[in-house]
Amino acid sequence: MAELHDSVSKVPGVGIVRAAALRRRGIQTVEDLLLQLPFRYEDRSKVSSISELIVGESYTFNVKVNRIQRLGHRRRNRVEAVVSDETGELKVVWFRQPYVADAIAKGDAVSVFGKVVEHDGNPQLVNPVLERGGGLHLGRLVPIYRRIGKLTPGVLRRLIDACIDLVGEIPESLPDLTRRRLQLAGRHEALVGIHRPASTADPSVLNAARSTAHQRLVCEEFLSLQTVLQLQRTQEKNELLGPVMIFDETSVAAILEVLPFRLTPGQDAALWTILSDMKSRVPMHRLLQGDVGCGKTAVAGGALLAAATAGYQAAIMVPTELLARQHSRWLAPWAASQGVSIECLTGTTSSGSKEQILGGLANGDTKILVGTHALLEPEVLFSKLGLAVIDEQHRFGVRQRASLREKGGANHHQCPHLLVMTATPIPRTLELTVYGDLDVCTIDDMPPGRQPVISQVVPATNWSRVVEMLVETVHRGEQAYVVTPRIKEGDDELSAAVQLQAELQRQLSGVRIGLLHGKQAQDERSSTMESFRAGQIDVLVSTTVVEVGVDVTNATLMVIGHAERFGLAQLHQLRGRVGRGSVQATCVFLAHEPLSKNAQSRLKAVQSTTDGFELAETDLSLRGPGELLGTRQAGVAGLRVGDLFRDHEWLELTCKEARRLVVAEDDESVEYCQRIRRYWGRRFAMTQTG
């Protein structure tokens, strides 16, 4: 017998080489191997007669070997056999499996399973599964596993089946009250049911991972993740102190009075939620989300100024230098009205200016710092950092987020409040898991006067119509963006900004056309953007450097070249660069045939709605959670059983149960939480060491 935590090398059939191959995939224990679930099931229980076969279908046959021989050599080797039952004969071929000729002989009774194909006008079986009399691989509902290195599905089936016998009764891992509350099957019953499905099981239910056995393991995994997130939050609340900021409605009203516009109800509610957090001794850990153009920056600006007027320093980190300079320029007059000093720090800040900024941070004179990744450099130290804001959360990793919080000053027990923002709305299914360590608030309205952007998918062959739209836009005194995927033309047909600018200059006589891309010097980029903002450029040809945060209210037309190459979230972000004023705006998605089904689905979705939350759910269904999460969730997204989209109904249930468990005082709940903390500690350590 073996324990679940025993080394995988204890499993019969796992030697040094196989154990190493399994460990490379993170399978170190007996339990890890048992949690390698089948990705599908194949019904091999029904035995057919040779006379019943149809080319293209898969069958199990019980047959006698009439002839068998090994042919060819090296990579061209094959084993050919002729088998028969009472109804006829059938040719069988195994390529590059010479051992088959040693395993069976003429006259043997065997079972084979495979797909019937046609060769030279006759049916034959190619590389079928072979077994004597049925059992593990035939004659039942068979689990199919993904290959691990050189370990084939058949080998894994034998090893995992041996695991079940080796362990015997698989111990329960959930508290009894939790299992009863969530109405879950036992762990032993679930694992055995998945690896050794009953003959009465419905293959379609198993393949959809909707069986009671699958649901038990999905819930177990989600609960583990939710519990460790809740434990982290509880530990933070107990061990770290947040800066208690003192401000009242009058002082906040004075800050907001300077704005040239009134906050929307959604912005106002979000700001007061954040300010309420900042008054607490518990460090704020909040995510502010909202659709493109809803005014998250205004809310963040209010929070930054409130922190500064309460006697603390505040910092906001953004992903691009262009956005950092825009934020700094926008916040400067607002900050000046409150007597608050503000600086901007980026990778291209001169050494003299940087030295001056660092001095101001260290002595507390600089109250607000706007910057890029440059804020994370070791020499950037604050005297009294009270609030850290991260804009475009999905562009930064979790370690970068932590690094910014660690710059709080001399008091190491005090942790700055943290606000992260994203204009890529997060589906509820992801919000409950990967952002479970953050409190979420949402701006669900838009500034008054905004009109939904008209979205059109236009074939690339209709470029002349796009040129007409550009001319019409400029004649109305408005401006346009034309976004291309590349800077210069390569070997394929992708649009290129440099060539497109030259082409448009020929086609649009008298129109002022600018060029913006990431390989330009920062001064050139800033100058171009300033000229566009000032109305000195009519049409800006750009790469996706304008995707995030760029705000020019007179721009009313966005043309996206090769739109089929962009993701749904990126298309929505680019569209959000126009329609930021009261004038009707249009976005043209220029599509190049042929379009894949996925590209057609993306373009259809982005044309049908401007609701970023609806598009986020569509994006999740099209791409799956793994792609959406990106590097921020490395380790967390590595779910072995559950699927965030397919199994979303379990997320809220396990979130609520996790909250119960971390505050419960009964022995089972306490032991469970301690075990989960150790498990995720080991798992995190493994990701750190590669």
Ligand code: ADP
Second form
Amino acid sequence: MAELHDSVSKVPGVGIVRAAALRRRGIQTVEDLLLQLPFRYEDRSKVSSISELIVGESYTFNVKVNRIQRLGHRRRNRVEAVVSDETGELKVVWFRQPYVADAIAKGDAVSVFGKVVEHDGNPQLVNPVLERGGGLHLGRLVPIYRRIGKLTPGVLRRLIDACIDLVGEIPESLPDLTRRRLQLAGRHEALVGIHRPASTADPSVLNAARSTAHQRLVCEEFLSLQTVLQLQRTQEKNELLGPVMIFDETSVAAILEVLPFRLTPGQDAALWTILSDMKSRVPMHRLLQGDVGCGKTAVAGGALLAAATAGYQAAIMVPTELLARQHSRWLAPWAASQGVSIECLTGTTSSGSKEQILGGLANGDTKILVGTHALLEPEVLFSKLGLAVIDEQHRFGVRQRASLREKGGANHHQCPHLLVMTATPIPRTLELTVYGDLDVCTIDDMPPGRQPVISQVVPATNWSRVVEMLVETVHRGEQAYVVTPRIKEGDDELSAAVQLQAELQRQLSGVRIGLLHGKQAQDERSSTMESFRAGQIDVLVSTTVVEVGVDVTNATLMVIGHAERFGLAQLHQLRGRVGRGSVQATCVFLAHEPLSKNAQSRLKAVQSTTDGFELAETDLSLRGPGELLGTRQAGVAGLRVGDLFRDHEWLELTCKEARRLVVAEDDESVEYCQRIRRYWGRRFAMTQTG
Ligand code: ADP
Ligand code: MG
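Go ahead and give the structure of the form predicted in complex with this ligand, now that the form predicted alone is out.
First the chain shown before, then all remaining chains and molecules of the complex.
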């Protein structure tokens, strides 16, 4: 007998080599092995007669071995046999499995399962699964596992099946009440149902992972993940102290007074939610989401200034240098009007200015710091950091989010408020899981006067149409972007952009064309951006450096070259560079044939709507959650049983249940939470922030 947490080496058939192979896949315990779910099931339950076979189909036959021999080079190439049942005879061949000839002999009764093919005009069974006695690999609904290193599906089937006998009754892991509320099968019943499906089970239900056994295991996993997120959040709330900031309506109104526009109701609501978080002793941990162009910067700016006027320092981190400059440019006059000093720190800040900036941060003179990843460097230390904002947070890792927050300074017993922002909305179905530890608020309106961007997919062969549109745009006194990715593998984006600029310059005489790319020196890049902003450049040819955040209102035409190569989120972001004012804007997606099916779907989707949330859902269905979320959310990457897309209907239920569990006081719930904390602690060597 064994316990679930015993090492896999306790399982009969697992020696040193197999244990190592399993460990490489993160399978250490008997339980880990039991949680390797089959990815499909094959119905091998029906036994057929040789006389009824049809070439091309797969069958299970119960037969007697009449003849068997090893053939080919050193008699190792193939094993040939002739087998029969009451209805006829059949030839069988196994390639490169010489051991089959040792396993069975003339006269044996065996079961075989495989596909019948035609060879020299006769039916022949090729490489069939062979079983003596039967019951595990044949004669039933057979679970098919994904191969692990050298462990074949058949070997895994034997090992996993052995685990069940080894453990006996698999203990229940969920509180009774939880199981009843979610109406879940017991754990033993579920695992046995998965690995040893009943003869009455419906293979199509099993294959769709919709059996009650599957649902139980999916919920168990979601619940565990959601619970640990809630626990972390609760712990933060209880243990960490946030700076209690004091501001009133009039002082905030005075800050907003200076803006050239009034906040939209959505912006206003978001700002007040954030401000009320910042008044609390519980550190804010909030995600502000809103589609491209909805005006998140103004909301963040309001929060930064409110923190500064309340006597704290505040920082905003962005993914690109371009964006850092743009934010600090935009914030500087606003801050100045409130008597707040602001600095900008990036990777290219000269060492002289850097020293000065670091000095100002340390002695508290500098109140607001805008910057890139450079803010995370160890020498950047604040004297009283009260608010950390991360813009375009999907570009940063979880750890980076945490480390900006750790720069609290002398107030290190306090944990700064954290606001993260994103314009790459994640589907609401996933929000709960991915951001389970964040409070979320959404700006769902747009500044007044915005018109949806007209989106057109244009074949690349129709370049002359693009040239016309560029000319028309420039004649109207408006500006345009032309964005180009790498033209071919190995080609750098740079040469593509340079070539394109030269070509456009030839085709558009009298039009001022600028060039922007990541390899330019910082000052060259900012002066180009500056000229574009000032209207001294008409058409800006650029690599994808303009992708996030860049804001030039007079730009009304966006041309995306090789649009088929971009992901949906990127296309939406790029399109979001135009249509940021009240003038009608257009986005042209240049498509180069041939288009993959997926590329066609992406272009169709981006053309049909400008709603980022809708596109996020489409993106999810096109790519699947794994890729969409990447590895940036450790918790999500850690899912083994559940699939965020396939099983999304369980997310909300399990999230609610997790919220209930972390505050419940009955023994079972408390014990469950402790177990979950230990489990994830081991699995991710979880680091607590703050
Ligand atoms: P995003 O949410 O994509 O970061 P930005 O903050 O860059 O959007 O804002 C987009 C544009 O909208 C900017 O030019 C900004 O000045 C403008 N803007 C923001 N809020 C308002 C508003 N309430 N009224 C008018 N224009 C606004
Ligand atoms: Mg932005």
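Take the two forms, superpose them, and find the largest set of C-alpha atoms that agree within 1.5 Å; that set is the rigid core. Numbering follows the first chain given and starts at 1. All values reported here derive from a predicted model rather than from experimental measurement.
Checklist entry - Core-aligned, is the CA shift for Ser353 between these two forms 2 angstroms or more? => result Comparing forms between these two forms, the Ser353 CA shifts below 2 Å.
Checklist entry - Under a superposition restricted to the rigid core, does Pro260 display a Cα displacement of 2 angstroms or more between these two forms? => result Shift of 2 Å or more: no.
Checklist entry - Comparing between these two forms on the rigid core, is the C-alpha shift at Ser582 2 Å or larger? => result Comparing forms between these two forms, the Ser582 CA shifts below 2 Å.
Next on the checklist: Relative to the superposed core, report the C-alpha shift of Phe113 between these two forms in angstrom.
Outcome noted: Rounded to one decimal, the shift is 2.4 Å.
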